[in-house]
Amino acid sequence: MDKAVLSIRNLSKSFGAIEASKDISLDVRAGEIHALIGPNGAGKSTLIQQIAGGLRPDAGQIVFQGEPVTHLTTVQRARLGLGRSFQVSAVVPDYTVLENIMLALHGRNRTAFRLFSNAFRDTALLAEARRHAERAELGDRLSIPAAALAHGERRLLELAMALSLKPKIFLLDEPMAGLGNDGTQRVTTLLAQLKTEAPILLVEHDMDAVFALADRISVLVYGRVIATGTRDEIRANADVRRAYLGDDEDAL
């Protein structure tokens, strides 16, 4: 589990006299889910953002694969293998958990959008996007359309789509947002699975998500990583206690 599939290397951005990336360096290794953890405001979707390529840094490298990719789009960093599952894998409402599945599958082929209705006379194709929902907990729920789905059913098709895609690694802004306890453990357990195909970065608020899954974890505040660790040398680190958890023994 040593070898980076991405690495961030003195990342900067500024928004006027805001400074919401500092020097950022950090790297996601095979097999790992990596969880970026920190306080609202601290700078963790912004830093998503610049690495899946929707804001472009002041300066700073990221290297996806041993290739620089700053100067990519967000499209060619997804071609790549590079993708935050939730922007890249827009549910359609109307459409079913089956036809959703299928459209992301059709993206990733790059087939015209006018031939997508010649993918339901793909055996293959269907085939694939079964399984996809089937490992989502989905299989039971394909003739469903996703405007009729629960929050939690929702998220799992989002990641469904995700996996579809076979990205060289998931970038994941807060899944278990608004999931209740049967949702989020799902989705706990999906990640955990799917971290053996890809790498994870999951930035989340759930501590108990993220101290159940991560395999290191990296602390953001005011736009700068103070520590990075593995579970227990997080939960030891007074700097972050003191900066982000306030000291209590108990939030971690």
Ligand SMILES: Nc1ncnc2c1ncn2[C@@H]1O[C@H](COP(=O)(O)OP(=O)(O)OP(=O)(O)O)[C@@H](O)[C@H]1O
Contents of the next structure:
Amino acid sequence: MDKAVLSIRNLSKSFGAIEASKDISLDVRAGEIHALIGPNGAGKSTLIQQIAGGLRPDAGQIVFQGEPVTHLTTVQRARLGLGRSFQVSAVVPDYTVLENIMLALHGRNRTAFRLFSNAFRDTALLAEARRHAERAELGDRLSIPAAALAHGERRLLELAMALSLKPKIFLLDEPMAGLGNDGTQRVTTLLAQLKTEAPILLVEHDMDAVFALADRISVLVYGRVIATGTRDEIRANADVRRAYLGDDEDAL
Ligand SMILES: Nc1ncnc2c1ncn2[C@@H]1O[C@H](COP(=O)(O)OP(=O)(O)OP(=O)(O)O)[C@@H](O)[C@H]1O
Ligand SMILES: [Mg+2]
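Next up, the form predicted in complex with the ligand in place of the form predicted alone?
Whole complex next, starting from this chain.
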């Protein structure tokens, strides 16, 4: 149960004088949502990018499903099921919800793009795309162009596309950002389901969502992990309260 799908070992990364990652070690276990929280500029996105392969660490190792992947490119990691990150999702505004998910499925299957004129007629793929849309509560929006979706629905579409890629881990950088209450609630519900398919490393500022979802939480401050633990452990941690919450004792 406690098997690590992803292990970060002693990762460090500097931008000039800024130490964005300082000797970071953490793991993401099968079946868990591991939230990564911390103030603005703490280094959360920098860590996600190093895991996905967009940024090269100065030191340390990334081990995915028991294999070191630190030397692999983004594309090679994606093929292993690592690093289908939220921020690289490519929704085509003029395509409908269903077409966008089909597009993601073709990307997964690496179907040649020149066959695309026939691509929307593949019935097996269509059925699969429909299933992913329905899971994201977009079943009644299938023929709506992505550009016409509400912000929260678009986020759900991006998640449906990420889900359709069948990653072995989800790396999500602020999936609730810019969503209202309703959108946040829908994404929260979906993430709770997603973790049964693959564990999630979740960067999120919305503390209600984090504390509703996370099995474990790591707190990053100035590039350093100052604590990792369960929700209760993090809530009770004096260092976390001091460093991350400042004087706001009620924030957690
Ligand atoms: N490409 C870059 N070049 C120089 N400095 C960078 C670069 N990317 C990030 N930084 C710096 O590294 C530090 C960590 O940034 P990062 O974006 O990882 O923080 P974050 O925790 O994701 O913040 P936020 O919560 O605001 O998204 C910051 O000081 C930032 O200015
Ligand atoms: Mg960030």
